[in-house]
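Form predicted alone, single chain, as C-alpha cells, below.
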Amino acid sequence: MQQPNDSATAAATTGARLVVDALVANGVERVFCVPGESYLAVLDALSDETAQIETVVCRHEAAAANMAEAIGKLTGKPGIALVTRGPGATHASIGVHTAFQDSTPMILLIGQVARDQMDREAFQEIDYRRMFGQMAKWVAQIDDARRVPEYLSHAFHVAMSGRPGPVVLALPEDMLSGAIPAAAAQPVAPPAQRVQASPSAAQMARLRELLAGAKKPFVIAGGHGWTAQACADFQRFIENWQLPVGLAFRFQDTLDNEHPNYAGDVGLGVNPALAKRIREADVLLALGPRLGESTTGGYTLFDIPKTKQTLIHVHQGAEELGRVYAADLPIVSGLAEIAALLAALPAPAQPAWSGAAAEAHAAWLDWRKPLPMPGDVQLGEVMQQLRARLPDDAIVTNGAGNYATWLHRHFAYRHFRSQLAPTSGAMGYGVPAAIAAKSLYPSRTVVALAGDGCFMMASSELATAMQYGLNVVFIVVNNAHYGTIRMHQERHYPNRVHGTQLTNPDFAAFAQSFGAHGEVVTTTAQFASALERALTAGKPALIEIRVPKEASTPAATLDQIREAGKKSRGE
C-alpha cells in the first residue's frame, strides 16, 4: 500500500494525517504515548513530522496521560497524550481525572475499533462518552475523517475557554487509515485562541468599594489560568493595597514566598494561625481558586452557603460561581484579564488594615521553622537545603502522601510554574510531571519529590528519563508503608493496622539499574552533598531518603496520633 504522500496519491489523505495536521497547526510541540495497534496510522503521520513535533514514548499510559496534564498546567495550552483502545484508555484516564479536577488544558486521543465492529464488545472497545462523560469537559468520536480538523479545532477551544479542561476523543482505526479525497476533507483550522470573559467596570467599582470598606480584608489566590505578566500584576495589586495573601491548596508558585504579603498556603495542614486570620476576615477576595474541599479545610473555614465574610469570587468558569459558595459579588473572568484592571485599582491612602500583611508574612516564617522529627533525617531541614541549593526557576514535582506537607510547609517557591503537584489528590503524578516539565524546559533544574510508594507507581519511567536524557533528579522519602492511610488508620482504628505496610527495592540499586546516578541518605547532613552530586551528575539521578514509620507529619509522629484517636473513641 503506498503511503498518502507518494506522488500516486498525492490527491489523497488520511484521518491520521488530517489529525496530526491539525496538532502541527496548533503549535504541538510533543506528544506522551504508549504505542497501540488502534492508532498506527497516527503513529505513521507523526513520522513526518518529527521536526516539529516529538512523540515521546512512555512505559506506562497513566504516566503518558500524567506528563500531557503536567505540559498544560506548565505553557497553559493543552498537553496531548496518545493511547490505544480498552487498556490504554482506562490506565489513561487518572490523568484526566487529575486534569478535571485540577483545571488543566489537556487532550487525550484514543484508538478506537473499526466502525464496523462497533456495539459488538469488540475486542477492548468501550464507549468512551459513557467512560468518561463525568470526568471531561468533552468527549466525542470522529466518525467521519472529513471533519478531523472541525473537531480538533473544537478540542482545543473547549480545553482552553472557560474553567480549563480536559477533552478526550475516540479515534477509529479505520477512520485513521483509510484514505479520502483530500479536496473533500475540511480545511485545517487556525490555531485555537483562548478565550475569557473580563469583569465590568461597574463590577471592578463595586469590587474596590468592598475592599476599601475592609478592616481585615484578605486575599486567597491560586487556580488555573496565571501568566507570568498576571502575577506580576497581582503582586503590584497586593502591594499597592497592603493585602496579605494565602495562596490555594498546590498553587504556591502564584506569588514568590519571600514576599512580605505572603500568608502561607492554604490547604491540607494550614497554619492554625492563618486559618484563624481567615475566618477573621471581614472581606474575602479569592482570586482564581475553585474553593474546594483541600483550600477550603474540607468545607469548614466558610459557612456554606452565606459565607460570614463578605465574598468576593473571582473564577474562569461561571458554572463554578455559586456552586458551593454564594458570593457576594461573583465575577466571571480570566486571571489575566482581571489581574490588568487590579494592578491599576487605586488604593486608598491609609487602609484600616495597614500592617496586616506583615505580621501574617511574619507568622507564616514561624510556622515554617522546622520542627524536630523522629530519626535521623530532619525532612523540613532538608526541604530548607533543597530550597537553598535550587535556582529560582527550578520545577518541584510531587505526588500524594505525608511526604509532600514538608515541601508545602518548608520550602519556598520563587517563581511563576515552579510548582507542579496535583490538587485531584492523586499518587504517580510527581515522577512523570517532572520527566515531562524536562522536556519542556532542558536547561531548568527539575526535582521530583516522591513517597516509596507513590514513587513505585511510576517507577518504570526512569526508563523514559534515560531513553531521551532528560536529567530529573528524583528524591524518594522511603518509610516502608503508606504513610497517609497508616496516619487515617491510626486516627479512625487504633492499633489496628492492616494493609499498609510495604516491602521496597533498594531504590539507589534500582536507579543504578537504569543506569542512572543512585545513592542513599540516612543522616540529614550527608543530604547536602548527595543533593549536588545528583544535580552535576550529567545523567537522571535518585536520592533515596530513609526515615522512621514514626515520622507521620511535620507536627504529629504516629504515637501521638494513636493516642489521639484512642482518646477521641474513649479509650
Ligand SMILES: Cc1ncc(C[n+]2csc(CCOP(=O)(O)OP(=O)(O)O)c2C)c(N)n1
Contents of the next structure:
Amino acid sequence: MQQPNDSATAAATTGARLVVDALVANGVERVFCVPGESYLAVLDALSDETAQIETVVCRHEAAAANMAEAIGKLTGKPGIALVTRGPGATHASIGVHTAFQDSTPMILLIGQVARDQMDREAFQEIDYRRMFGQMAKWVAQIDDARRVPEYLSHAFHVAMSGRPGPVVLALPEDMLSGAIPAAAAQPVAPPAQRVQASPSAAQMARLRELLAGAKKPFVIAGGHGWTAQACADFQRFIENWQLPVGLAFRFQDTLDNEHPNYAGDVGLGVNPALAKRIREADVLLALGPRLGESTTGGYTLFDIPKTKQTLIHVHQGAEELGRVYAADLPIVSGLAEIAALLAALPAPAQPAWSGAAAEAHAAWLDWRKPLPMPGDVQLGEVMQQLRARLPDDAIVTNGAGNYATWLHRHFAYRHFRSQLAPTSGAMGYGVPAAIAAKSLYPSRTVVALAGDGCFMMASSELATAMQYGLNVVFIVVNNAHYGTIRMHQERHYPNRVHGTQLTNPDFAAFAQSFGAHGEVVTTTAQFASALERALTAGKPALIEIRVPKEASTPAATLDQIREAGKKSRGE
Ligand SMILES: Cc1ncc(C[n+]2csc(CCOP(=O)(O)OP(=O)(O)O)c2C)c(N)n1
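Now that we've seen the form predicted alone, could you pull up the form predicted together with this ligand?
Complete assembly follows, chain above in first position.
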C-alpha cells in the first residue's frame, strides 16, 4: 500500500481529492457506501467535505447501490455509491443492473487493487470492464490521477444523457492515495449537463398527421427522464387531444392516476380490458418507455417486428428504437423536449375518438375495485386506505413479489416521482430505496412496501434508517413463503411445493430490537390505526401484515392457480 498523501506538501493533490472535487462540482449531496480499505483515501477526502456531501454508511453494498439508484430515479442526476473491490463490487452489482434496466443515472465508484498488483488476481481483484460490461453504459478504470476530472466529467455526462444509465469507475488504491503535483492534474470540469435530442419539425408534423388521422389512438407513457414540467406539458397534450393514457410498468407516477384520461398501468397482470383496448388501437404513441417484456404483456400485446398498430415510438436513446418493434415513426428525443412541443400541438376540433378516454378511465376505476381474498386482511382495501391517508406526494417503494400487484392495482400514484420500484424486478429494492428517498426529502412521507422475502433481503438497513433518523414506514406483507415463486410452482408443478417455504422472525420484535416502532396487523380493520401510529411514531416504524398463503394474487387463490394450470395442460 502506498503512503497517504503528505499533507505537508503544499501544492500536492491526490486522485481521491480530485474524485471528491468532481462530486462537489456536480452538486452531489450524498454518497452511499460500505467502507473498504481499497478507497480509504476517498473517505478521507470526503471527511473534508461534510458541509456539502453526506456520507451514508450502509450495512450491505446491494443496499448502497440501490439507494444510489433511487436517488438517480428521483433527481434525474446520478446517485453515487462507493464500494470496495471484489466482494463489495459483486454485492453492489444488483443496483447497477437495476439502473441499467430502469435507465437510471448512477455512478458506482469501486476501490481497485493497486496498479503494481494488477492482473495477478491480487486480493479481491476483478476486471470491472468485463464484469460490468453488459450492465453498465460505460465502465472504466482511472490509472492516471491527473485525468480524474476528465473521467468523472464523462461519467456524469454518460449517466445522464441519451438513455440514462449506470457508469462504473474502478479507482486503483495507489492512484487514489498517491500525491501528485496539483499543477499536473487537469482542472476540475464544470458540472455535467444533460444532453438530449429534440424532435425535428418534420417529425412533429408527421406525428400530428398520424395522430389526427387515428380512429382509436392510445398513448403509453413512462420511462426515466421525465421532469415535473414535462409531466405537466404531457397532461396538457393529452387533455387537448382527449387521449386515453396507459402508464408503462413501474412508471405509474408519470400522470396523476385520478386524471380522467388515465386508463391504467401497462405492466405485469395488465387489466384484460386495457390490453384489449391497446391491441385494438390503430395508432399507438409510446412516449418514453422501452417496449420491454413487462410493458408488452411478455411481448404478446404487439406483433413482432411490425406492430399492427401504427407505432410512434419516442425514446431518449436511438439504440432502443426498432429493438423489437419497428416503429412507423421513431423519434429520438428527451422527454422534456418533446413534451413541451406536444403541449402546443394543435388538436383536431372533433377527434374521432372523443369519449374513449372517459371509457378507458371508467374501466380502470372498475379494475381498481378490490376483489375479496382469503383471510382476514383484504390487501386491496389496505392499499386504498393507504392512498386515502398518505399525502399525494408521499413516496411509496417496493421490490419484487406478488404483494406489489395489490399496490400497483389498488393504489393511485398522484404525484410526479412518488413511485420507486424496479422494472428489473429486483427483490430487496424497496427498503433501501425508501431510506434514500427519505434522506433526500426528509419532509415527505415515505412508505416501503415489501413481502417477507423481499424485506429480509435488505432488513439489515433498518439499522441505517435508525442511524440517520430516517423515519420510513416499512409495511411487510408476511405470507411466510416466496409467494410469487410458489404461484409459478403450482401453475407448472402442481402440489409439488419445494424451496419456497419461509420461517420468519417476529417482525415487530425484530424492528423493536433496532429501536424502531413495530406492530402486527391481522385484520383489515386494524390497519388504519396501525398506520396512524407508524406515521406519528417519530422514528422508523414497521407494520407486519399477516396474510394466508392461499391469497396469491389480487384476483386468484393458489387453488385457482393450480387448477388453471392443470386445465391449460389438458390435465
Ligand atoms: C434478487 C431476486 N432474487 C430472486 C427473485 C425471484 N423472485 C421473484 S418474486 C420472489 C418471491 C418474493 O417473495 P416475497 O417478497 O415474500 O413476496 P410474495 O411474492 O410472497 O408476495 C422471488 C424469489 C427476484 N426477482 N429477485
